[in-house]
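Only one chain comes next, encoded as structure tokens, the form predicted on its own.
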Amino acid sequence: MPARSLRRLLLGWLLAPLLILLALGTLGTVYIARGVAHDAYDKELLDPMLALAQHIVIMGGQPTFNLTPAARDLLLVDAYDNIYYQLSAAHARPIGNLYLPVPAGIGDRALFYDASFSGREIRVAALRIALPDNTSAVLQVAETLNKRDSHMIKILLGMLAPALAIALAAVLLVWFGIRRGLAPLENLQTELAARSHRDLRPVPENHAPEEVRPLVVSLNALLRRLNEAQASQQRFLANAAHQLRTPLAGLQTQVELALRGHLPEHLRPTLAHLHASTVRTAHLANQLLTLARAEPGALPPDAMQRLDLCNLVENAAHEWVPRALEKKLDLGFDMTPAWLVGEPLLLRELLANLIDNALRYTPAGGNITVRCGDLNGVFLEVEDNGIGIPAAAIAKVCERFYRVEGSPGDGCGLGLAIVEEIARIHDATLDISAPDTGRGTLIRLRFPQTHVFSST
């Protein structure tokens, strides 16, 4: 079922009755205008009728008019309509240019009615006239409806033009009112859409209208429960990782000491396998602990500091160069000063995960380059010419515990997930692509201007 728009629903409920009222008003206006036009011109139609009635005489026992044709035409002339007349008496042939039956019930007061003559609609006035011979005749005068229709159209335009203007103004006011009325909902939607999926801060309730406030209160209650669940999960993750680190470090030390001592040869492969598993598990515990620290809300308010990213990368070089030499990899650095505001420990973890990934997935003899600087904004890049990431997997490599199928090594699938979380905390954009050479991986982070400061 398609989603319904609240704006369209309100417009429908408000504008539909307005348009219906406008249509009913138009019909009423047509009725009134027609009645006004008939009343006005019916009175005018009486003038030629009364003038003709004054010239009725009895000649040869039959009623007739003692008017010359010119005088009669002068009485019946009209600039817009054709005028017709007919004088009818009992036992006499009707006189005039109108051939209509005489309606019943005609008295000494004029009767007005509509009729059709020669294929045209006409308006007829009928009046019973007393004759000198104590008999009576019926005089009918009719005219076409040209000036009546023209006058009715003018009345309609005069009445409908303001009505349409008012209706248009009402539509605009309704639209503006609905837009203003729905503004709090749109503001709420905009605020929620701009948030990260990790941002579970309550929505401000003070400025919410009375009708929207229960929704905001319920939403905040849901966010609070989600935040508590996330915090509980985060504490569990951090506590578990922290509790595992100490025994794992002790186990790793004991296994390393055992491997350095004199052992029967059949036990050495088992201990070597145990040592590798311990190192891998310790690495996983450290990664989980780092991930817990990178979760929203885990940082204290004063964690962000002003620092030079170049110095942070330079300090990391001393840790990673020996490992690169051990794997016969060329680890190079291209650095210029790059000042920003960030959390030093998390940025070191971010860099460590990027370099660790590059070392893991670059074969011996390969090249790894770490770059940082300030070029239209602070950036950090790690580029290698290793096995690369398939284009289809780039969208998934930042998911937790995701590993590209067929990847060598013993990674745990958390490195880039940690990088993404730390980047999100610093509002940095993370881009993963292939280098210009087409081989390997290029990971680039750009920090927004709000996190960038000059060194002076």
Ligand SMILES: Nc1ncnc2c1ncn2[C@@H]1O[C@H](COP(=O)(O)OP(=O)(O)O)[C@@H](O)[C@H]1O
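Here the structure is a predicted model, which means the values were calculated and not measured. Positions refer to the first chain, counted from 1. For clarity, a rigid core is taken as the largest C-alpha set superposing within 1.5 Å between two forms. What changes on going to the form predicted in complex with this ligand:
With a cut-off of 2 Å and the rigid core superposed, D81 has a Cα displacement that reaches or exceeds the cut-off between the two forms. The rigid-core alignment places the CA of G377 less than 2 Å apart between the two forms.
Once both forms are overlaid on the rigid core, the distance between the two CA positions of R268 between the two forms is under 2 angstroms.
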Second form
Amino acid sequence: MPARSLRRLLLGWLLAPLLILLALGTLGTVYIARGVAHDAYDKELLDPMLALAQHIVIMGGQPTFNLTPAARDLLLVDAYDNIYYQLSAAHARPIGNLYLPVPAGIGDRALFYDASFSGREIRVAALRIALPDNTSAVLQVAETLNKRDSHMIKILLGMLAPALAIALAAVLLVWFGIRRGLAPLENLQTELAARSHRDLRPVPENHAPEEVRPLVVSLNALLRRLNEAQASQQRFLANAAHQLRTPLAGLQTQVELALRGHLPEHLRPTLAHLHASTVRTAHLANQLLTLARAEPGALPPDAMQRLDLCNLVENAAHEWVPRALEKKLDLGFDMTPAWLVGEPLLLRELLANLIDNALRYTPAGGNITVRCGDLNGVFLEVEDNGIGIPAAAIAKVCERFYRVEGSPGDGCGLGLAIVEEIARIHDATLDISAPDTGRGTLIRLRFPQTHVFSST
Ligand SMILES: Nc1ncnc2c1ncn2[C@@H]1O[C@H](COP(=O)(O)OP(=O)(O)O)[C@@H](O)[C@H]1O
Ligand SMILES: [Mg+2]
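If the structure you just shared is the form predicted on its own, then what does the corresponding form predicted in complex with this ligand look like?
So here's everything in the complex, that chain up top.
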């Protein structure tokens, strides 16, 4: 069965019975209102009837009315309705302006009934009366239904208007009730939609209404399983990379030893090639391990500590200076204290990857500057005036294993992916651009205020 809107479903279930009840109620009301209107006006119809009865005389053996036109008008004219009458005696022609058959069995109690006359609905009262000559005749008085109809409509409106108002109020209440009831679900939806695929934290369960809670509980269970699956995948990657490192290091040492010893000359290029491949593979294993360690959830809870970036850079600089000298690059530092809460080993990896890139992708004679400080928040920058990253590639360089086509060297494409992960762990924003000079690359990290502690 296709999914249906809860709101429409409930409204449907409410509206259909409501409408049926309303229709039945209207029918009932019409029936009752008609009865009430008849009761009220039937009695009034007796007045002209009794008045007419008193004006019957016998003339030439025939009953007739001795009424002046004025008296007749007074008796028979009504502000709202037409009044008709007819007197039917046994052996005489009926007199009056109402031409209706006389119902059988009329006695001396008035009989009221509905009929139609010259195309209109009328209400008739019939009564047998005694004539002055001791015979009897049936007197019928009828009136059109204008008064009764308007009376009935008033009653109908009086009863239906509140019923309609109640029905409308019920519909509105249900509509808003469902809206309110569903609001927590909508909040849940917004919260989930705003999340990144890495954010597998459980959803708060106590905000959800009771009926929705099982859903949220199951969702959280699923998130937990996903989290575990991701963690186990991460552990697998870290273990695999770790397991690879030892034999690769051994291999590298063996090849280096061989290269240093006596060697048939024709084997030397092959071994040199083998050495380069081994170094490259060992680097890849190291990068994979770093990446696995930098993934969310891989960090032990107490790993973050208060540290000064300035210090961190100074302690690691000796690793890069020889490479810079070798490549005739000017590696400069422009640093002021920059305290933050971070994971020192990961931050060092981040820096190592940025500087490694700058060293790799800046031709001899170029400049590399590392800056850090605290200017409206802690920042870290690595700027070079090397080959630069093509604008079209900037969005992709942080993808795992992505390398700009034709990039020199034998990188594996994980460096900036690692930088991005480590930045994410520190809630830092990573910005890759070209320096103002237009040449080279400027990579800037801004750490959030919440992680910044004053050094005093
Ligand atoms: N400082 C830089 N100057 C020029 N290009 C860079 C720089 N840093 C990164 N890149 C480009 O971004 C790509 C991805 O970098 P990275 O993830 O470190 O991978 P790798 O260095 O292993 O190729 C590199 O292939 C390179 O083309
Ligand atoms: Mg790199």
